[in-house]
Structure formats: structure tokens, C-alpha cells
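To begin, one chain is listed below as C-alpha cells, in the form predicted alone.
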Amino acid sequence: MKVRAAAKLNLMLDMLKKLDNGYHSLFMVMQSVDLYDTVDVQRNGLGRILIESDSAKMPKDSSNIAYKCAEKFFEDMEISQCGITIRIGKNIPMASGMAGGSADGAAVLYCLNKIYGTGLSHAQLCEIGGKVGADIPFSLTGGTAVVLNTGDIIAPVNPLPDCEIVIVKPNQDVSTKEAYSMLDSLQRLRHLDRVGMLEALSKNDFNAICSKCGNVFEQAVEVSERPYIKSIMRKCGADACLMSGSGPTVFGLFSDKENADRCFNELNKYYENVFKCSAVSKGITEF
């Protein structure tokens, strides 16, 4: 079974508090975009989980999130015949703050539920996925949503108004663990206007949404190319530009297609990973 797994962007990311278990309670507005990995899951006769990919950088062992999701699925469903091959076509840049690994893991759970006829509900799949990674429940859900706490509370909201999205992944990787450590070390954190964002989303007001976009990780995580990328996006007429997740990816929202095209062409001169995308309503779609 073959599916497409969508990347995600954070229109807003604010930290509420650090929890006693070491995790962080967050307030996020997440958006799926039409930048996809392809995930093909097939049974094999080997009795074990195999990972194949066109990406040399992707781990093929049990450290891979897709592998972990398959392992957790078989464990929770008490399935012993767990011979599967997972083939991943990688388009979402790794270590980019766009939940590429989580999207792949979500796709594996979706496929296994179909292949093995386990009949799990969406909520049950999210529960399994949440044991592996915080972004997996949203990757299973997709669309536009307010996501709270450690990713386990998801409230779908009005779809993002039609716009063009230009995404740039600089030639820098950011460790999520290190990013949270840097965030925790800040003496003072400037929080975002969460109520204002909820009001803008409820009114489906694109300009208001753009004015409330923000990511507190930008206060802690140093991405040397971020100011330059943002300056180009602003010069090209971006309505908002910010970092996604813990970085380093920067994206811009554009109400004008010509401005987005101009921005894409300009940034494409300097960066290898530049994408022009649109918002989508699902995290996982079948071929």
C-alpha cells in the first residue's frame, strides 16, 4: 500500500511551560502542505521490519521513526507476523522542523491499519503514534489545527485562506533536543498573542493570521541564514515569514502568486532546498 505523507509548518509555536517529566507543554497552530514523502508498505516473508529509502542520510535501523511506529503497532495489536518492508521516497528535508520523520511514521500506521484489517479508529492510531513522537498525531490528522500540550490535543480550525507558501531549508541541521535545551536556558521568553491568533483563525482573516504568526524558538535557536532569507521574503512581498518548528526551515506566506513566484526564483539562486507549496486538508492521502 502506497500513500503520500505531508510536511507540516508551524504558523504559531509558543511554549507554555516545562513539564515535570521533562517534556514541554506547547501551544501550536499547525498546517499541512503539499510537500510529500511517499511511503510504500508491503508484507514480506522475512518476519522482520525492513526500511528502504532513496535517501542515503535516512537511518534504516530501529532508530527510524517509521520503524518505531511499525514496532509499536505490532506490539499493541499483539501481531507476531510482523514481516513488512517500508519504502520511503524522501522529499521533505530531514532535520528541518517540518516533521518529515513523523509524517513517515504516521503513514506507516495508516497503512498497517489497512493491511492488517485492525479497524483502529483515527483516535486509536493517534494514541499509538503519540507513544512514538509528539508530531505523529497531527501528521495523521493534517489540515489546519490548534495543537496543545505535547501534541496530544488537536483541535481542527478553519482552513488557512488560499495563499502561496515559499519554504527554504538552509544548509544547517537543528537538533530538536538541543533546541529545547536552548529555549529552556533563556532568562526571559517573549510569549505570543495566542488569543489574537485564535480570533484571527475563527474569522478566517488572512491578514490578521499573518500578523499573529510567530515562533518562540527564534528567540533561542541561531540560524545564520534566517535574517537573509526573511529579508528576501519581505522584499518580495511576504505577508508573514517565520521559522517552522525548532528550525532551521523558514517559510513565507503570500497572498499574491506573482510575489511568491518572484521569491521562489530569487531564493532558488542561493539555496538547494526551496519549495513552493499550498496548504492541504489531509496529512495522509492514498494514491
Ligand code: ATP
Given for the second form:
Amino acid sequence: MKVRAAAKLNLMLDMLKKLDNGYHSLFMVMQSVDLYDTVDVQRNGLGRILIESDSAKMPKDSSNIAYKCAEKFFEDMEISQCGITIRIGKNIPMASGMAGGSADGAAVLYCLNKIYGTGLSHAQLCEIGGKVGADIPFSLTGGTAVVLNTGDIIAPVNPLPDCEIVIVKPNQDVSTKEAYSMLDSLQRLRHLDRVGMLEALSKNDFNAICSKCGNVFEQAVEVSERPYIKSIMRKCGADACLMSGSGPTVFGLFSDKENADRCFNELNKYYENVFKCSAVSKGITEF
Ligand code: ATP
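Okay, that's the form predicted alone, but what's the structure of the form predicted together with adenosine-5'-triphosphate (ATP)?
Below is the whole assembly, all chains and molecules, this chain first.
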């Protein structure tokens, strides 16, 4: 069975508090975009989980998030016939803040539920996924949603008003773990206008949404190319531009398609990984 797994962007990412268990309680507005990994899951009769991919960089062993999701699924379902091959066509840049690994993991859970006829509900799949990674429940859900706490509370909201999204993944790797420790070491965190964002979303007001977009990781994680990328986006008429997740990806929202095209062409001269995307309403789609 073959599916597409969508990348996500954070329209808002604020930190509410650090929890006693070391995790962070977050307030996020997440958006799926039409930048997809392809995930093909087939039974193999070998009695073990195999990962294959066109990406040389992605781990193919038990550290792969797709592998971990399959393992957790078999364990929770008490299935011993766990011979499957997972083929991942990697298009979502890795360690970028776009949750590519979580998307792959979500896709595997979605496929295994169908292949093994386990009939798990969406909420049950999210519960298994949440044990592997915080972004997996949203990757299973997709669309536009307010995501709270450690990713376990997901409230779908109105779809993002029609716009174009230009995304740049600068050539810098950001470790999510290090990004959180940099956030923790900040003397003072400037919080975002979360209520204002909720009001803007409920009114479908694109300009207001853009004015409320923000990511507290920008206060902690230095991405050397970020100011330059943002300056080009603004010059090209972006209505908002910000970093996604713990970075380094930077994206711009454009109400005007020609401005987005201009921005894409300009950034494409300087960066290897530039994408022009649209918001989509699903995390996982079947072929
Ligand atoms: P998030 O936005 O959820 O923090 P991310 O986009 O920053 O995620 P990923 O691309 O999901 O990061 O990958 C983070 C790390 O996880 C990679 O550096 C890689 O070594 C490892 N990894 C494990 N499985 C996968 C996978 N299926 N795809 C990509 N990376 C994976």
C-alpha cells in the first residue's frame, strides 16, 4: 500500500512551560503543505521490518521513525507476523523543522492499520504515534490545527485562506534537542499573541493571521541565513515570513501568486532547497 505523507509548517510556535518530565508544553498552529514523502508498505514474509529509501542520509535501521512506528504498532497490537518492507521516497528535507520523519511514521501507522485490518480509529492511531514522536498525531491528522501540550491535543481550525507558500531549507542542520536546550537557557522569552491568533483563525482573516505568525525558537536558535532569506521574502511582498519548528527552514506566506513566483525564482538562485507549496487539508493521502 502506497501513500503520500505531508510536511508541516508552524504558523505559530510558542512555549507554555517546561514540564517536570523535561518535555515542553507548547502552543502551536500547524499547517500541512503539499510537499510529500512517498511511503510504500508491503508484507515481505521475512519476519522483520526492512527500510529502503532513495535517500542515502536517512537511517535505515531501527532508529528510523518509520521503523519505530511499525515496531510500536506490532507490539501494541500483539502481532507477531511483523515482516514488512517500508520504501520511503524522501522529498521532505531532513532535520528541517518540517517533521519529515514524523510524516513517514504516520504513513506507516496508517498503512499497517489497513494492511493488517486492525480497524483502529484515528484517535487510537494517534495514541500509538504519540508514543514514538510528538509530531506524529498531527502528521496523521493534517490540515490546519491548533496543537497543544506535547502534540497530544489537536484541535482542527478553519483552513488557512488561499495563499502561496515559499519554503527555503538553508544548508544548516539544527538538532531539535539542542534547539530546546537553547530555548531553556534564554533569560526571558517573549511570548506570542496566542489569543489574537485564535481570533484571526476563527475569522478566516488572512492579514490578521499573518500579523500573528511567529516562532519563539527564533529567539533562541541562530540560523545565519535567516535574515537574508526573510529580507528577500519581504522585498518580494511576503505577507508573513518565519521559521518552522526548531528550524532552520524559513517560509513566507503570499496572498499574491506573482509575488510568490518572483520570490521563488529569486531564492532559487541562491539556495538548493526551495519549494513553492500550497496548504493542504490532509496529512496522509492514498495514491
Ligand atoms: P520536527 O519538525 O518534528 O522536529 P525535523 O523536520 O526537524 O522534525 P526529521 O526530518 O523528522 O526532523 O528528522 C530528524 C532526525 O531523525 C534526522 O536527522 C534523522 O537522522 C532521523 N530520522 C529517523 N527517521 C527518519 C525519517 N524517516 N525521515 C527523516 N529523518 C529521520
